[in-house]
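Next comes just one chain, in structure tokens: the form predicted alone.
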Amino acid sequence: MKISTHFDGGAIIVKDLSDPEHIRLNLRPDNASEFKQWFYFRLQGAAYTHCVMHFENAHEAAYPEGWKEYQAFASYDRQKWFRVPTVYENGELIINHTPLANSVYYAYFEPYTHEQHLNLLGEAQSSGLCQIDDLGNTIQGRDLNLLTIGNQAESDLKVWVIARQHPGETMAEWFMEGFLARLLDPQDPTARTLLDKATFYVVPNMNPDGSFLGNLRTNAAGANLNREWLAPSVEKSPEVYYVREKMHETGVDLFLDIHGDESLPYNFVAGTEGVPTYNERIAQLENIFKTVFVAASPDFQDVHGYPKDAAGQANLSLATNYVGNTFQCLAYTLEMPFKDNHNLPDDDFGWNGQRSLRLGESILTPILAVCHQLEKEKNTSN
């Protein structure tokens, strides 16, 4: 038997193959941090082969309560991939499988690679619709790319969206996958509509460093970019630097920034409740998204997500409370689960890229109810 991980977001520790019921694993952390909870490797050799992989140190993960009821993904062809019994227990994460095939990849979620991600790129400047722009590099020389969709007129709303600040969250480039999809279809009625109220701005992977190198949270410089949005460098968080940058320069109507929770079971979204210019008027308007959005897609729900914020009290070096405060605005965290949406079970593939990507598609839909608010506003105010 081998196990390997030298490809694209590859990651784990391989301690002892001796036994192929017995195989010791430990997470490997991020290059250059202490946050371990992705993993994705290759076993090779193990058809028809009963094996029982143990991760050793699953207790020391980011969020060891990420594992209760969470089931790992497998693939042979790294196309399809399916869910496999995993249970965790006395601190150790432990997955059952026996391959039908020499070849087996396991995941911590469904990968989205480099490759995809420069492909999604291609796709999206294919469309005639989309101007590809390049912010500056990252801290290992990869390019940050925006994609500009829109009219860019002086008089458009400006919606910014952004994904996969912690690089281990590949489902959030799997939503960027549906949205842009949609978003870029001349049929689309929806799409249609909104281009011609608002340009989008819109960044699918803002860690490519730290997706290619297989990191959980952050980049190779060891930043969690989500916390860097108050005082972002060049030296350690070029991403959030230069997209912070960028919008300033064109201004934030609204702002979504993709996620993925270890824990919460479901999809849902977190607010600005707790920065200092929240009112009145951003209530409505996530009230509006939110009603909206629920009515678009049965996977998305509000009852279940983060505790809010208490007035004042929010971290402003995330990224929506950033923006939100700064710009004044209507801005989401919008979180998908590793595990399953326990609303909507799927027992074979739990929340997977597909069911990923079709939430993208379906956000188009309470995108277009707020703006239709916001040229309320305006017109109002003229």
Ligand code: GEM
Contents of the next structure:
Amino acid sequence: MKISTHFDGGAIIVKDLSDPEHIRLNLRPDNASEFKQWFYFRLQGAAYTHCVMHFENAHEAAYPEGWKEYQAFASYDRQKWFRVPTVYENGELIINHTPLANSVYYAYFEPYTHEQHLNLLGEAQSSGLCQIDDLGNTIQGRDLNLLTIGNQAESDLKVWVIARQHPGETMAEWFMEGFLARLLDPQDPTARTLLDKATFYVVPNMNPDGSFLGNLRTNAAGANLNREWLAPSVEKSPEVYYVREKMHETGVDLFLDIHGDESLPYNFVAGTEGVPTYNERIAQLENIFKTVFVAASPDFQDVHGYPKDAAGQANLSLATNYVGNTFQCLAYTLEMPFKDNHNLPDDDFGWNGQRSLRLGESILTPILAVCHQLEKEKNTSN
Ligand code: GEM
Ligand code: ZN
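Coords for the form predicted in complex with the named molecule, given the form predicted alone:
Once more the chain from above appears, this time first in line as the rest of the complex follows.
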């Protein structure tokens, strides 16, 4: 048998492969930090062999509570992914699987490769509605691309959507695939109405280096990008530095930061209630967004989520808090589950790429509802 990881996003440490019924593995830390939880590897030579894979250091993961009720992903062709029997016992994550072929992949979540990312950019540009710009180089020299969608009229609302600051949260880029497909669909009435009102600034992958490296949470320099927004630097966090600079050039009327959550089995948002400039106006925009999103997608809910920040106590180094506070706009972190949506469980696939993609499509509806309200505000003030 053989286990390999030398491909886009590959990450595992093999301790002992001599006994298929007791394969010893370790989660690999991010390349320049101690965060560990993401895994993605290929097992060869185990067709019809009962394999038991022990992740012996699973208890050292960044979010060990994320292993409760978690099922690992597997695939033979890297296109169709399914869940395999997985338990978390005595600090070990244990996968029990008998592969039906000599080559099989296992991953923490359905991967989204750099090739898929580049294809996503090409697909968007071919719509004729999207301009691709390069904002600068990442630490390892990859392109950091911004998609500008709309007429860029001075009077347009400015809607910013970024995704995958945390590279292991691959559901974020699946979400962006659905979001962009609908936004760029000339037959979609919501998309057409939105592009009459707003210009969209979209970064489908904030962390291409960390994605390729198979990191959970950091860029190639070991920076957690979602803690860099108060003082980014070209040397440590160029991804945030360049995007923040562009935001200050365009302004922001609505901001979304797309993530995945290891522990909570729900889709939910986290707002800016703890930032100094939070007020009744933002609270009203939040209510419009969440009420319409619940109606637009049965996969979204607003009962479960992160604890609310106390007034004035928000950490302004997080993207949503920095942008919401700086531009006094509606700003949300959107979280999707690595496990499943407990309100609408799928026993075969749990939460997966396609469901993330569908949620990305559905978010245009609450965005339009907020844009209507922002236009009302503008008309009232004129
Ligand atoms: C989270 S965002 C944490 C937001 N917390 C509250 N209480 N608003 C992070 O960066 O830790 C996003 C993520 O990692 O998915
Ligand atoms: Zn995240």
